Every structure is written in C-alpha cells, then in structure tokens.
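Only one chain is shown below, in structure tokens, and it's the form predicted alone.
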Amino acid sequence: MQPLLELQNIEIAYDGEPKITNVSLTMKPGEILGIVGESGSGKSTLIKAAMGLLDASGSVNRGNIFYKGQNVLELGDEQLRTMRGPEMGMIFQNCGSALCPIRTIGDQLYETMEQHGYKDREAVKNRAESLFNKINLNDCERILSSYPFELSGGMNQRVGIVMAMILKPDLLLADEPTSALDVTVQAQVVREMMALRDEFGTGIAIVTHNIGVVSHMADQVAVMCRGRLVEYGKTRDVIDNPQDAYTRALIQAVPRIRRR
C-alpha cells in the first residue's frame, strides 16, 4: 500500500539555521499519528512543512515530503492551493488568527467551498450546521453571520476545525487543535475527528502535548525533542514500554490523581 504521507530524512532550517534534522515518518491511509514533545521541539514545523506552509524564513534544506507519492516540495503555489482543502486540511493551534477579521464566517466558508467546486450554498450550510452541532456550536445562523471578533476564542477554534473538516480531506493535519477548548468540547472534537477517520478513511497527524489524547486516538506516536525524532512506533509500545529517557520523562510528567 502506498503511504499517504512520507517524510524522508527531513532537515528544516529557519534563517539558515537547522532546527529539525534527519526526521523520517510514514503514515498509511486512515492512520492516526500523534506527534508529541515539549514546546520548541519542532512538532508544528513538521506538519507545516508537509502542507507547504513554512513562513518566508523557513526552508526544507534536505530530504523529501511525499503525499500519495507526489513530492510536495516540487509543487508550485497553485498546485498546493488546489491540494489544500479536499486533499490536505489543516487545523491551526489558534484558528482565530487564520480567519479574516473583516469578513463574516459564512462568507469565508462559502468562498472556500466555492473554490473547490461546491456552488450550492444551502448544501454547504447544512453540512456546516451538522458539524457545528457535533462540537457543541448550536446556533449555526448566528455563527455564519458573525465576524470572528464577535465570537469567543473557543468558538473561533471550533469554526476553524469545521472549516478544515468540511471538505472531508484525505489527510488532516492538526496543530494542538483542542488546546483552547474546555475539557467537554475537547472530547467532542476528538470524537468527531475519529469519526472522520472511521467514515472516510481520513489520515490524521495530530500535534499535541496531551499524552492522554495520543493514547486514545493514535495508532502510532512520534516523540520529538530539540528537533530530533527520539522515539517512533506503535502507540501502545511507546507508551507502555518507552525506550528513550526523554519519552519516559514525558510520560511521567502526566498528572495523575491518587486515590486515598
């Protein structure tokens, strides 16, 4: 089976200084990969590189990134724009910052869908409403007519999650998607992401600090530390029998409630 996403010996630099070195990862279609590590370890940079979303100071200096056998690093801007959405979706850590502040949520959603061939606004609205309801946003009309500044941070985060999921992408890249949400909504978002995988075979790479989320969701886990991949394997193997000292420290740092 051809990998859905494959990173081969990747080196990523910012302003010419390598920040990620010699990282290789492979995802199969329908697989969930958890990428964990402390802040600054390079987790988010990896998935941004896969989407071709590194900022101007960042560059992939070495290695290859293949999506369905196609080298993402060789694609032009127009090809990447066409791929983003129906092929590869992205949930940002702060979705609110990715929304245009002077356009309503509805206008932004409809424009995105129209760019990918969805002209029926009523059908788009119905699909959005279904997703909104599943993650506890129950006033679709008000949300679609609102500007981002009229919504709370948590609501904007959920709007961004819906916009990434509505096109049912084959690969969903999620950068700390639940960090701005309360625990109840976090659980709803995790359930809906897993339902997307179960229903459409979507592969998901999720960057998170939450070992509990990874333990619940992921088939494989990659542990990053200071730009290096220090451990990589099946989730249960890594969590139950970590081989690297950093992985053991990461797991031991998870708060536990002791019963009297």
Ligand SMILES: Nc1ncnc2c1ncn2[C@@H]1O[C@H](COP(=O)(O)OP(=O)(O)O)[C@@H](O)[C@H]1O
Second form
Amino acid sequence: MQPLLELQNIEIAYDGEPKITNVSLTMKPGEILGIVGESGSGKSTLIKAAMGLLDASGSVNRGNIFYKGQNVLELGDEQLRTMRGPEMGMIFQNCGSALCPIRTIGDQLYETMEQHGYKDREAVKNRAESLFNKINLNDCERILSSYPFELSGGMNQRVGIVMAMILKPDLLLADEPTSALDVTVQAQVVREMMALRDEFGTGIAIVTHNIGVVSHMADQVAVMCRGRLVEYGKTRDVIDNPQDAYTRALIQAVPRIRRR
Ligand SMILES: Nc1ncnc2c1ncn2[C@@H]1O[C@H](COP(=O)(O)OP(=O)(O)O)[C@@H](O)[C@H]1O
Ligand SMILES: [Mg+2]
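Given the form predicted alone above, what does the protein look like in the form predicted together with the ligand?
Starting with the chain above, the whole complex follows.
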C-alpha cells in the first residue's frame, strides 16, 4: 500500500542552522501518529514542512517528503493551496485566530466549503451543526451568525477544528489542537478525530503533550528530542517498553498508563 505520508531522512534548518536532523517517518492511510517531545524539539517544524508551510527562514536541506507519492518539496504554491483543506487539513493550537475578524463564522464556513465544491448550504449547515454539537458547541445558529470576537477563544478554536474536519481530509495534521481547551472538551475533540478516522479513513498526525491522548488514540508514536527522532514505533511497544530516557520520564509521569 502506498504510504499516505513519508518523510525520508529529513534535515530542516532555520537561517542555515539545522534544527531537525535525519528524521524518517511513514504513515499509512487511516493511521494515527502521535508526536511528542519537549518544547523546541521540532514537532511543529515537522508538521509545517509536511504541508509545505515552513516559515520563510526555514528550508528542507536534505531528504524527501512524499504525500501519496507526490514530492511535497517539488509542488508549487498553487498545487499546495488546492491540496490544503480536502487533502491535508490542519488544526493549530490557536487556529481560532486564523479566522477573519470582520466576517461571520457562517460566511467563512460557507465560502470555504463552496470553494471546495460543497454548494448545498443546508447540507453544510447540518454537518457543521452535528460536529459542533459533538464538541459542546450547542447553539449552531448563534455561532454561524457570530463574528469571531463575539465568541470565546475556546469556541473559536473549536470552530477552527470543525472547519478542518468538515472537509474530511485524507491527512489531518493537528499541532497541539486541544491544549487551550478544558479537559471535557479535549476528550470530545479526541473522540471526534477518531470518529473521522473510522468513518472516512482520515490519517492523523497529532502533536500533543498529553501522553494519555497518545496512548488512547495513536497507532504509532514518534518521540522528538532536540531535532531528532529518539523513539518511533507502535504505541503499545513504545509505552510498554520505552527505550529512551526522555520517553521513560514522560510515561512515568502518568502512572495510570504504566499500569494498563
Ligand atoms: N521561524 C523560525 N525561525 C527560526 N527558528 C525557528 C523558527 N521556528 C522554530 N524555530 C526553532 O526551531 C526549533 C524547533 O522549533 P519547533 O518546531 O517550534 O519546536 P516544537 O514545536 O517542538 O516546540 C527551535 O529551536 C525553535 O526555536
Ligand atoms: Mg510546537
């Protein structure tokens, strides 16, 4: 089976200074990859590189990144733009702040969906409503008619999550998607991401500090430390038998998982 995403011996530098060295990862379609590691270890950089969204000072100096066999590093801006959304979706920690401040949530949702061929507003609204409800946003009418500033940060974040999920991407890249949300809502978001995978075969790469989330949802785990992949394998193997000291410390901090 062709991998969904494949990183081969990647090196990434900012302003010429290498920050990621020799990282290789493979995701199959429908697979969930958990990415953990301390702050500054390069998790966000990897995610951004995978979708061709590195900051201007960043460059991939070695290796290859393949999405469904296409070399992401060789795709043009236009090709990448059309892939983002229905092919590769993304959820960032502060994706609520990516919403346009002067247009209602509904206008933005309908426009995005129209751009991708979903012209039936009623169908879009129904799907949005069902996703909203599952992550505790219960008044769909009000949300759609609101401007982002009329909603809380956590609500905007959840709107951003729904905007990414509603396009049913084949690959969802989620960078600390729930860090700013309260625990109950975090659990709901995790459940919905898993439902997306189960219903539509969405592969998910999720960066999180929550090893409990990784243990619950990920098929594979990648542990980053100072720009390197220090551990990578099936979730059960990594959690039951961590080889790296950093991974061990991370897991030992959560006694419940050790016992499972
Ligand atoms: N735009 C940038 N310019 C320069 N250095 C950056 C930039 N973004 C990230 N870095 C550096 O690259 C390293 C990895 O950062 P990042 O990928 O954000 O780590 P993480 O997401 O694991 O916290 C860090 O040393 C960080 O300071
Ligand atoms: Mg980060």
